[in-house]
Amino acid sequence: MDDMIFYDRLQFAFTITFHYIFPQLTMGLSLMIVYFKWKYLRTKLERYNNAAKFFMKIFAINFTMGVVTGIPMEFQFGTNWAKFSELTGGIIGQTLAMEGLFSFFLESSFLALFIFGEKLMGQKLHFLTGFLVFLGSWASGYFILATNSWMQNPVGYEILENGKYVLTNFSALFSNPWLIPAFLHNQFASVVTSSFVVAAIGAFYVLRNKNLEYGKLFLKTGVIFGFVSSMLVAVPTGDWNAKNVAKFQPAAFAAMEGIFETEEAGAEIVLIGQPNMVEKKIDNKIAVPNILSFLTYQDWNKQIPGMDQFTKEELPDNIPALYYSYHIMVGLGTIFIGLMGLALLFLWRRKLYTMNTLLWGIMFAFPFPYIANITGWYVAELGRQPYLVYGLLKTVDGISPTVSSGNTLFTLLGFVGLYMLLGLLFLVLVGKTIHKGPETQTH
């Protein structure tokens, strides 16, 4: 049984981690494409229109890869997690169906119109199709987060005698106090990813002295969007999410912050340290007293329950992974603010385009928002364990008892090989698009 749970979780973790490489770019990039197209309508400068079409090509490649890698996860609900689907399908099936019926078709239909229909529709309708692609991509994130939010903080449900969950209040799914903070945090984090990608492409062009006009445009746009979105990810959305975890999942909050023992006079915030699960402490820690209590409750002396206040069954089953994921996410987010803030300063002083060292830093920084986004999801999912539906349905009770660990491991190895090929194909296609450059977008 332990092997079955391990491989089921490992397979889903691998497939969803690889999948989320793609939608985190498309959701943020769709907003920036709308911005470029809007700027073109305002200024009639062709470079903005070419920029919109250039990044829509990159969007389309990411969107296709996202669809291909997203389909296996849908099947895993039936293969690896059949009991979970059977018990909760009456609730999560509704939001997942809405994501597929409304968001996916809206996004995919108008993506084709944006790419191929500019001459036929005219510029205003072309802008509208771009906006609807943006609306579809963000609506998709909203419905997925509505599903996940119910799993994190179940609301509006009733459990029947046969153990199945049914929805008693449809509006509760979308008024869940977990939803809006999680959605906004996730969406602004996706804008961070797209901003760093746009800025990195701009830095690449400027450093190579190629497509210089577009390089400067991409740099400027990426830096401004990147700084604003990085700040919004931290405050208020990150702070809002952390307070939700403290309120609804106090055991997870203690684990991700590394609070082994409850402090009577307020909780310190651990900046650096390693969780020692044998001695129940943080080794080599650097911490600031009372800050965590103030950030969480605006009270320097407010007590925050430590892990000593919970039973082993209530605590997340992989505390070190949760702790490190959280601190990697927060640490990288802080670096993003600093890097984009520095770049914005030099942009304002009209020196950014000649600061080669900083440009190299921006160009090589683009993978790190992907890491921050993925570790952020790890925090959410590891913090919910050992439950699939927090406080109600344990992970061990949601697996498919008829699918052996050997079958799951075999298909996992297949996914690894297939996704390596897809990853290489993705890099080749995006690399060729960047190499051709935005100037090829002219009629």
Second form
Amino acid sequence: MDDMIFYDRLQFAFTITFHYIFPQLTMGLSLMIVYFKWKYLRTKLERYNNAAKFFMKIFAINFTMGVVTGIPMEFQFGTNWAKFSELTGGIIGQTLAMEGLFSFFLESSFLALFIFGEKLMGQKLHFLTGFLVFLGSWASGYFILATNSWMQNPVGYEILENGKYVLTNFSALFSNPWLIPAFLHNQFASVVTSSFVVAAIGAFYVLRNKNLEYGKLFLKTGVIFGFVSSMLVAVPTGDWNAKNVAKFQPAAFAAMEGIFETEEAGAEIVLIGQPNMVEKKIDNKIAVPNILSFLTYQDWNKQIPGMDQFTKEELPDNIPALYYSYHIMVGLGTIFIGLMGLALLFLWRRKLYTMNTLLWGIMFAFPFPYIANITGWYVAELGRQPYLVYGLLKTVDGISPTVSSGNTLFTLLGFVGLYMLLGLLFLVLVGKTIHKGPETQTH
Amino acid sequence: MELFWYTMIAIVLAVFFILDGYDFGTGIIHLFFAKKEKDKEVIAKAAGLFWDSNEVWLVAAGGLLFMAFPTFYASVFSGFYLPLIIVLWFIIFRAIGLELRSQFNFQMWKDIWDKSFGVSSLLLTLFFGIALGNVVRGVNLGGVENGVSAYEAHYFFLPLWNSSFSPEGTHPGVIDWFTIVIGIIAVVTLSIHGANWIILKTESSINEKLKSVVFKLNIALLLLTIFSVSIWHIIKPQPFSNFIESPLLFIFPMIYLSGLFGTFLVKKFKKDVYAFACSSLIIVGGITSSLASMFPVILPSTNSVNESLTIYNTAASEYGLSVALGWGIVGFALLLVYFIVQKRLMGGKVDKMDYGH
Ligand code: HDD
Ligand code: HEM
Ligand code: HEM
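Rather than the form predicted alone that you just supplied, could I have the structure of the form predicted together with the partner chain?
All chains and molecules follow, beginning with the one already shown.
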């Protein structure tokens, strides 16, 4: 039983982490493509149109990867988490099926039209198809977060005698207080990823003195989008999420903030330090007193329960991973604001395009939003442990009763091998597209 | 309400097999008949432009099944664990084959991805057929051994095959001679369908040849159909009881047969669309007839201890199914709109469309 759940969790974690590399870019990028296309309609400058089409190519590659890695996610609910699917399918099946029906169809139908249909449709309709692709991809983010929010904070359900969860209030799924903050935070975070990627490609062109016109355009757009989205990710949405965790999952909150002991009045915020699970304290701690209470409740002296207030069964099972993930996300978020703020300053002073050191920095910064996004999800998912549906259904009780650990180990290894190949090919394709650059000839 | 969602899911599945079916079939034809580079390229394009929007239908069918019949979803997906995951891998190999072949211009690269596309399409089709065979034949629900269930009554786990390869008895494997026959039927059907699609969408040099291939495959399909109907009683004692009870259901086999006989006239058709329509009828008729013969069962039990899964004992709550009806109607209406828009703008032969990357 123990190794069964272990491999099931490992496989889910591995495949979802890989899947989420792609949607985070497509969701953010679709917004920026709509922006480029809109600029083109306004200014009639050919370069905006070419930029939109260039990024749609990168979008398309990522989209394909999103599709082929997303289908295994959907299957795994049934293959590896059969008991969970059986018990809660009547509820989360709603949002997952809506995602398929409302967003994936929208996105995939109009993506094909955007790529092939420019000459047939004229510019206004072409803009519209781009907009619908954006709408589809954000809608799919919305529905999948509605699913996840129900697991984090179950609402609108009733549990029958046989243990099944039945839906009693459909609209509660969408007015879940967990949903809107999580959705906005997640979407802005995906805009962070895409703007870092756009800016990095721009920096690459400028540093190589190639496609200069586009290099500058991408840098400028990437930096502006990057700064705004990095700010929005921290305040109000990051802060808002933290308040929700404190309210709905206090045990997870204590663990991610690294509060081992409850303080009489006012909790400190841990900036740096390593959780020591044996002595139950933070080693090498650098902390600021009372700040956490203020940030969470706008009250310097409010008491925040530490991990000592919870039993071992109520606490997440991997506290250090949770703590580190959270601190990496927040730390990176702070650095992003700094980096993009600096770049924006130099852009405004018209010095950015010649600041080689900063350009190198921007070029190599693009992997970090991916890391922040993935660690952010680890905070959410590890913090939810030991429950699959928070407070109600334990993760152990959700696995497939008939699938043995040997089978899962075999398929896990298969996924690892296949995804390595997939990742390699993906890099080659994106690299090739970037190398070729936007098409400069006009028609 | 169960019946409504059952019908909707059947429709979505049928559409999936018509749409993605042609690109599976295209892969099979590509593997066996495309010899010249130019043909290989247009044929791959006839599938490559469309596969991802077609595969969304699979995602939608999965999502709807999860929502409406969660117990069935849980049982079948965990019970067929290995074959399903392997199907996933083929789906991935097929997709990357299509996307990658035209990226670099040297022969070995193209050959590798052509094979990846072709072989995966073939095996996927075979596996989908085998899956249908399993669902029709039934499984050892509850893992019964000597009259005692090893799991809860609606769970099971099958070996890939058992030593006798026989569909009879309580302990069938995933692959036995019956499910293989259904698998081959699927391969033949989709090859016909794929060939029709190529003829419709391309100006490849093998179009004329494909017409006679379709003719020959259709004869094979006719024989296989007769064979499988004649052995149906092995897996289901009274195979036609549903049809005899409600003769209206005969409409489904009729659809199948009209497609099958229509296909014999392929060479005479002035419009290639008719041929494609006929093979679509075969697919729809085949799937619906199998479902109709089982109704309301969706997964028969091969033992006498645990009862079969039906649309009634696996469905979600009444409330859930009815709210889903509300958004479902809106969703399907939108789908129809996209579909029409897309078909109007993307009609015609693919040879002349320039493919994005
Ligand atoms: C670029 C990525 C990124 C950045 C810079 C940040 N986040 Fe984040 N965060 C995410 C990307 C992310 C995410 C991956 O998108 C998550 C996972 C679940 C979700 O809805 O968003 C998330 C979740 C998430 C949660 C919820 C955890 C849970 O559900 O248990 C909190 C409390 C925060 N974030 C707080 C912050 C704060 C205070 C930040 C300050 C700068 C911050 N995040 C920056
Ligand atoms: C929004 C949609 C998502 C849903 C519905 C979802 C659902 C699930 C489910 C069912 C499990 C297995 C049960 C469990 O271990 O609790 C799981 C585990 C996990 N997920 Fe998510 N997930 C989502 C998004 C993500 C993303 C985007 C990531 C990371 C990038 C992620 C990371 C993980 C990890 C690391 C685990 C393993 C946690 C553990 O078992 O310790 N999840 N998730
Ligand atoms: C366990 C959870 C998840 C499941 C079951 C899942 C399922 C899927 C499936 C089946 C696809 C392919 C759709 C198609 O055919 O077009 C897909 C793609 C996509 N997924 Fe996921 N997914 C999960 C997690 C996530 C998360 C956490 C996000 C973002 C918040 C996300 C956003 C998307 C988007 C935007 C696409 C469209 C493809 C793209 O733009 O790359 N998914 N997902």
